[in-house]
Structures are given as C-alpha cells and as structure tokens.
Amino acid sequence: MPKEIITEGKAQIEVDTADIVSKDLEVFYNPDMVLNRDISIAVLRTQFDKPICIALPLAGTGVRGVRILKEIPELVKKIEMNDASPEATKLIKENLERNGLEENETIRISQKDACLFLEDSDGFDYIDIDPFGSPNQFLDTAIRKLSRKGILAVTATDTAALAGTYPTTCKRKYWSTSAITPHKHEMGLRILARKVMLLGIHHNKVLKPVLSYHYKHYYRIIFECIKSKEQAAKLLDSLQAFVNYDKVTADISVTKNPDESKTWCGPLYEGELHDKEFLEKLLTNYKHKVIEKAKEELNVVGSYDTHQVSQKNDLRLVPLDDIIRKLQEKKFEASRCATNLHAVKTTASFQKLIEVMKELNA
C-alpha cells in the first residue's frame, strides 16, 4: 500500500493512501474525521485544567495521541495509545519520532485487543472510542476503566443501523428498534445514547451527553462521568420513550409505548443531547458549526420536517427562519434542528405549527 506524510492539527503523519477509506487498510486513517479530532481536543482544554490520564484503545496512525502531545501537551499525565495491530503500533512509533517525540514513562504504546487493554490498565480520566463500525464492543469495558469526572467520546459508523436501514441489526446491538423517519439521525443518536447510559447504570455511573453529533458518515456523544448510585438510578426513567411518526400528516409523539399505528422507533434517551454550558466554553476554544448548532437547538425529543409537513398538509413551503420567528412570537420556543436542515425543533403542538404555517401561507 503507497504511503504519504499529511499535515493535521500540528502532527506530521505518515499514511496509507487509498481512493475509498475501509476496514481492510492495514492501518486506518480517517481524513473525514478531522472535526472529530479537532472537537475531542477543544473538549481537553475545556473539562480539565491539570495534567490527565488518556487512553486511545484503537488509535490507528496514533495521528489524535500526537496531535493530543504536540498541541496540549500541558494536559497529559499519561498517554496510552493502542492498536491490535503490528504495523499499526509500528506506524505509531515511527509517527511519534517523526514529531520529536518517543515512547517513556508518559508516552506508551500496545498492541493489545482494545478491551484487553482496558482491562489491563489502571483507568483513565479521557477514553476515546473511535471504531470503524459499531463501539457496542468497546463500551462496557470502557465505562468501568473511566474515572469519576472523567469523559467518554464515543464514536458510531455504523449509522445504517442506528437511523432505521437495519432495525433488526440495531435491536441486537443498541437494544432498541430504529426506524426511517425525517428525524433519523437525532434518534440514532438517542439510541446510541441509551445504550452507553444503560451500560454506565450497571457501574452506578450516570454518562451525560455534553455534545451529540451527526456529521458526513457517523454519530459521536461526549459524555461527562458522574458517580453516583442514587442518580443512576433516577436516570432510568429517561431512557424508556418511544418516538411516533404518523406517515400521513409528519406529526410526531413521544409516548412510553410504542404507537403500532404509526412508524415508531425506541425506546431512547428522551434528555438533553447536549450541555449548553458546556458548549458556551467549548466555543471559547474551537468554533465550527456543529457545536454552533448544537449550542442553538432547543433540547426537546424529535422536530418537524416543514417540507414533510407542507407536502402532507396541502401548503405552501416558506422560510423555515419565517415559522421559528412565528412560533416565537406566540411564545413558544423554537430552533433549528442540528440533524435536519429542513427541521424545527418547538415546543407548540403540531396543530399550533400548523396554524402558524396557514398564517404564513395566506
């Protein structure tokens, strides 16, 4: 496989070069998963403000450990990064030289089985799970091996499952029934969220989502630790809501048990995706439009798609800024959706959204 040196963040990497990016490189390097890397930095500077523990269990190039070393170097106690595979950890050695650096006391590198490698070590305050496919594997391990206030970047591929092509697959992995829907990718999120929080429960450990994500090709959640028994045990009334859509008109519910008149997806997470204060920081230290979305929506389960809502109900498509300052205007809250161009997120009915968009049509 040709190779070449490429530029990310402050690291100089050596990689496989390839016209389509697969798990059958023989070491994985993603260029679309720049953002990804970029924000798990900015979420470094923003949670922690001394020296931490940091595991990469599936670190590929070793391109996020370098960049981790050459742009917050302040921030690391110790770094481990880990790959099964030979010539990964060999490429993480030559890439840690050719950036000045070296393998000591601080720096370590393994090739070990990802869930091994947790298992064998002492825990970590920073664990990033970034998988080609699904992290379902991961998880469990992770969460045990994750410090009290530590954080939990999880990343998903396998986004087919999760927002409703492959219901059956995503039952077995994510407990819970995906389904197609215009609001697909905020319920894959939800699902993935679940399933991660669930799993924390059993450790009486509550995994917060501070930022979720959908962008090109995958999902990503952050999640913030915080033991605690009594709270994990309150966190399971959360995690039961299933989502309805009606096919007919585009209205949606969020009910305890699943509407079999409608397309219906769950159960799921029905909290917050995201921490606004949190994100207000992590603005201070990384700007991009994915965060600046996820700051602006409006924490409620599911939205409307106005170009789904106008076809079924015979009118006339306006401006989606149009209705969010309409419903505002009656006192409702309203935003974008991160996951759906065409969708608001509100707080009125679906029959108040649709009186708004008659008042708009006449």
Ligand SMILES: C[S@@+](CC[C@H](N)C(=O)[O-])C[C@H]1O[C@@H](n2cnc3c(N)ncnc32)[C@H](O)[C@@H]1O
The other form holds:
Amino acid sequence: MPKEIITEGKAQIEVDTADIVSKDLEVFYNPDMVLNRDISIAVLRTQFDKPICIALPLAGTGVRGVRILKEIPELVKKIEMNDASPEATKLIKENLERNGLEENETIRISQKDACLFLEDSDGFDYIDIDPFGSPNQFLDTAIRKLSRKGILAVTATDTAALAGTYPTTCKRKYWSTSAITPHKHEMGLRILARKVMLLGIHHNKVLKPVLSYHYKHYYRIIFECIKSKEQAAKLLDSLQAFVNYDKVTADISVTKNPDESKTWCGPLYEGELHDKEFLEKLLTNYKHKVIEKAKEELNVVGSYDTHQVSQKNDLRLVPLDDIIRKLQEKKFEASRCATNLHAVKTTASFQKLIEVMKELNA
Ligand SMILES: C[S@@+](CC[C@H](N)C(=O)[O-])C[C@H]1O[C@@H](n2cnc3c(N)ncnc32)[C@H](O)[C@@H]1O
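Instead of the form predicted alone shown above, give the structure for the form predicted in complex with the named molecule, please.
Every chain and every other molecule in the complex is listed next, the one we just looked at coming first.
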C-alpha cells in the first residue's frame, strides 16, 4: 500500500493512500473525517477546563490522538490510543515519534479489542467511538466506563440502515424501524440517539445529546453524561415516539404508536438533539456551518420538505426563507432544518403551512 505524509491541524501523519476509502485499507485514514476531528477538539475545549483522561478505543492512524496532544496538551491528564490492528498500533507509535511525542505514563498505546481495552481500564472523561460502520458493539462498555460529566462521541457510518434503506438491519442493531422519507437523516440521528440513551439508562446514566449532525457519509452525536437514577428513569418517556409520513400530502405526525396507514419510523428519541448553550460556546472555539445550522434549527421533531409539499399539493415552489419569514410573521416558530436543505421546521400545523404557501403563491 503506498504511504504519504499529510498535515492535519498541528499533526503530521503517515497514512495509507488510496483513491477509494474502504475498511480494507491497511490502516484507515479518511480525509472526509477532518471535520469530525476538528469538532472533537473544539468539544474538548468547550467542555473541560482541567486535564482529563481520554480514550480512543479505535484509534486508526492515531491522527486524533496526536492532534489532541499537539493542539490541547493542557487538557491531557492521560490519553490512551487503542486499535485491534497491529499495523495501526505500529503506525500510531511512528506517528507519535514523527510529532516529537512518545509513549510514556501519560500517552499509552495498546492493541486490544476495543471492548476489552475499555473493560480493562479505570474509566475515562472522554471516549471517542469512531469505527468503520456501526458503533453498536462498543456502546455499552463505553457508556459504563464514562465518568460523570464525561463526553461520549459516537460516529456511525452505517447511515443506510439508520436512514431506511435497510430497516430490518436497523431494527436488529438499533431496536427501531427506519424508513425512507424526506426527514430520514434526522430520524436516523434520533434512532441512534435512542439506542445510546437506552443503554445509558440501565447504567443510571443520562446521555444528553449536545450536538447531533449528518455530514457526508456519517452521523455523529456528542453526548454529555449525567449520572442520575431519577433523570434516567424519566428519560424513557422521551424514547417512545413514532414519526409518520403521509406520502400523498407530505404531512407528518408524531405519535405513541405507528400509524400503519403511513410510512412510519420509530421508536425514536423525541427530545432535543442539541444543547444550544453548549453550541454557542462551541462556536467561540470553532466556527463551522454544521454547528451554526444545528444551533439555528428549531427544537421540534421532523420537518416539512417544501419541495414535496409543493409538488403533492399543486403549489408553486417558493423560496424557503420566504416561508419561514411568513410563518414567523404569523407568530409561529420556524427555522431551516439542519438535515434537509429544502425543509422547514415549525410549530405551525400542516394546514397553516399550506395556507402560508398558498398566500406566497398568490
Ligand atoms: C474508522 S477507523 C478509526 C479512525 C480514527 N478514529 C480516526 O479518528 O482517524 C476504525 C479503526 O478501528 C479499528 N478496529 C475495528 N474493529 C476494532 C475492534 N473490535 N477493536 C479495536 N479496534 C478495531 C480498525 O483497525 C481501524 O483502524
């Protein structure tokens, strides 16, 4: 496999190069994930103000670990980089050296299965689950080993299952049925969030999403851990929602049982996908449209895809910003949707939205 030295943030890393990224690459480096790593570093800066214990159970080339050590050394009490692959752990060592760093009491490298690695540890304040595919098999152990006020960062690249292409796989892995609809990516995030939160509940931990996003080929949710038996029990009520999509009109509804006459998905998490206060602070550390869009979007489940609504209700397409402005003039809350470019999130009913769109058509 041809190798190359690249610079990412303050790190210089040797990586395998290939035209197509695949999990068959000897050691996996994906340039599409630079944003994922940029945001992790900003999240660490935002959440913590003293040195913490960091776990990278699927460390790959070690790029995330080297960047943390070079860019925020003041926050590292201990960092452990683990990968099951011998090629990866060799490369992590080489990449540390290349950046003037070495294995010591603070910086640890291991070559174990990620769950065993976590199991053998004393626990961490930040755990990053960043696999190729589903994070599923690593979640329970990671949650158990996460400290109070700790951060669990979860990547899922199996978006096809979560977004409805493989609803049966989704059901098996995430205990929820996915569906192909205009809001499939928001629902994919909500299904993933629910699975993580359900696993947290039986460890008396509330995993509260502070940022959830879909970018290129992956989903990413950053959770803050709150240890509370009372809150954990209450959380269950917000994990039982079904979202129904009417293919004839493009209307949506949120119910406690699926509406079998519609295209439905669930059960899923119906609470907030982001913590707006956290995002405000995050933006002072790192500005990116992914975070800005998340901060701007209204906290309601689902959205109306205005292209679909127009087409299915014989309306002329009007600019999304005009629809949002008109809804706000009528004292409804309304915003763009972070996971669908053409969609509006609003507190207005479908009938009110149609009225507004008709007015704009006149
Ligand atoms: C997507 S890559 C990790 C990328 C890395 N987190 C980053 O930020 O660049 C996934 C890595 O997980 C490793 N891996 C896969 N299954 C594993 C397991 N069960 N335990 C530990 N490592 C595993 C692979 O060897 C691969 O290096």
